[in-house]
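Shown here is one chain on its own, the form predicted alone, set out as structure tokens.
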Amino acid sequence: MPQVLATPTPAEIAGALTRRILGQEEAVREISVALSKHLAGLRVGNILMIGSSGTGKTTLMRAVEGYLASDPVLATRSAVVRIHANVLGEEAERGRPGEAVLGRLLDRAREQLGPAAPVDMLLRRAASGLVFVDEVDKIRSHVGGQANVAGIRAQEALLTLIENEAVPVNLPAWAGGGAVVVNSADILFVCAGAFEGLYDAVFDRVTIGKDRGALQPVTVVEGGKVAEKLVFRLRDWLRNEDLFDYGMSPQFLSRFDAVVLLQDLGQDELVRIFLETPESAFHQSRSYFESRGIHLAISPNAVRRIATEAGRQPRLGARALKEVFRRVIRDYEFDPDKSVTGGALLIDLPEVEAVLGKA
């Protein structure tokens, strides 16, 4: 009876990727969902996931890895490679897309099992992997009314990948050449864009185009007032149409189980963000200091100031938490010892003030 190795549980799995990604427990359970079935040696459906600029699209996809990476039993099981969507539309204009993604997932593989493993454990081990494809809109069919041409040959080269069972491969010369045939069935694709634009679209068509009057105002009570307000939330509004329109192709759409839409950020979780997550420009900054022997701190009211500026900028999500906090703290880092007392440097809201102004 073969072994059944034991798999991390989604719960699992959502826990550790948490810990990194804030804000999205939609996306962090589909994904790892996806990836316990995935560990398992199960079929998956694939992935599509849209969210503006910061909201932690490639986050995910680098603490998936980060996460498979930590485990040594877990790094063996699955190929795990990054690959920006515009590469997969160059590879096809040489009539070789399947060994952009094949190609560095058997070099990935190799990295994993070492240079000795035999070239049919390696190819077996690609043949399961997981790709993350990073910029998928920008890929679209079409771009200002005119047609992309570079962009219809890579939906239909990811197309091929997702659904083909026989895609030919020209091996490396370490793996001693010719051309092979590998089943890509089993590969998991998580694909991911900001989508710019669609937000927009969708809003006008819900306002003022074909489903004119579909948003009604709601009230609310803002400062002591009440008013009417739109409230527009993409999620409720977005249909494999408005897609189509963007200039992806119903055959491409077809080939994603989920299409997963992560938020916008509040200021709550922009905070959380500056605070605790350890790529954050706050903790890259602390560390530069502890490496000139200060100690560095910021204070509650400093960092939701930061937040609320950030918060201004809802398209850049939390990367205009490091814009804003490059604005506040550069002087600081240029000259270490200024405003030093015992040893430290404390930022408070008055320092953030003086940076950025009145709120």
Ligand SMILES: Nc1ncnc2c1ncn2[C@@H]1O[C@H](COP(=O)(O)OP(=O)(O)O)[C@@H](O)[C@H]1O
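Positions refer to the first chain, counted from 1. Keep in mind it's a predicted model, so treat the numbers as computed, not measured. Only the largest set of C-alpha atoms that superpose within 1.5 Å between the two forms is called the rigid core. First, how it differs from the form predicted together with the named molecule.
- Core-superposed comparison between these two forms: the CA of residue 73 stays below a 2 Å shift.
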Given for the second form:
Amino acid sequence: MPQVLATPTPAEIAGALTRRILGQEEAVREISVALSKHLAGLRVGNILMIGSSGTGKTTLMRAVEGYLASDPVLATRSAVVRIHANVLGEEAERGRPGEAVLGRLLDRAREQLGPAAPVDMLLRRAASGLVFVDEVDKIRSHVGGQANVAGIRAQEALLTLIENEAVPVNLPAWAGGGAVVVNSADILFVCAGAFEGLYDAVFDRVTIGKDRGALQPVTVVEGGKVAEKLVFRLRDWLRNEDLFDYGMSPQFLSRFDAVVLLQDLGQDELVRIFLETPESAFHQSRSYFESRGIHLAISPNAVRRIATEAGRQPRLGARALKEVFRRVIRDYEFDPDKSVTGGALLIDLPEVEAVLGKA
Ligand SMILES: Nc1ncnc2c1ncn2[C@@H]1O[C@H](COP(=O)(O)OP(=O)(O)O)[C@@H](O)[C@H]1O
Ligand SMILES: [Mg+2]
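Could you output the structure for the form predicted together with the named molecule, given that the previous block was the form predicted alone?
The next block holds the full complex; its first chain is the one shown before.
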């Protein structure tokens, strides 16, 4: 049945999310559509996000949490929890991790609706919640040829919750204890992981492995010269079997309607993330200087040099910006008044090159 209450459209949701997450249009659109349907009370397919470290997976999850929390009406439409998959693995070692996930949703619902809310109302809210499972690649079934028991159990535990209409649950003491059966089929799961090594594994499969020769070199013109080159993009070649081989069970994977690949960030995106996102190293440092009555400014050339340096550590993604900027700014932060003129500190290219060298 269509909901009478107005539900934000995917475009509205995406507009709000893109204040915190830059680029990654495909992932933002996918999540926005899913969330819009979920908030309307419709059943939605679960989503698996795959993207290199530092490309914004956790940021996107937090942006959704922030978006829902920012509006009191939205906040009451869905209980949201974000869980680190490793924690699920630990809980799986001790017993009933599926129940632990529902328990968290129940706690969240209680925070939202207050301790006086009846238990069945809380259960209903929990049973239509949104669960983010971060670092889901940590619950792969094997690591380096060894079985990963915690991972296997955690995948099984999630299976007991995903699309299950009758999950037996022991209620927590505050809810009076006792056993109930919960229909968790309406919970939306969004899982994300870097799946380190997946890129290389798929590349190997299509070049030297099982599907040797599948990836053919293409002719490119580079600097006026004609050359043969292998152009590999994970999204062109990734198949479910690659994820099975990685250690995600077929049953587990079959519960996801969409697999979304995040993009590696280019120089332009790194520049924008550095300058525009509220939690960037630059803004943090700026607040620090502001607290000392100093205005921190940085020139476009200086920012580009920092982004170039960060781009040299592709494994860190945007995280490298923090590490690089810290090297540039730390002496100024130690002695804030040192290079200030007229209440302002300007970081220009020479200041950056003095630390990082020339590009
Ligand atoms: N697409 C992005 N948009 C905005 N900030 C990003 C993006 N990708 C990474 N960042 C920034 O880089 C840092 C690491 O991002 P995070 O989302 O934790 O990466 P991961 O994909 O490994 O979960 C965060 O400080 C975040 O602000
Ligand atoms: Mg992360």
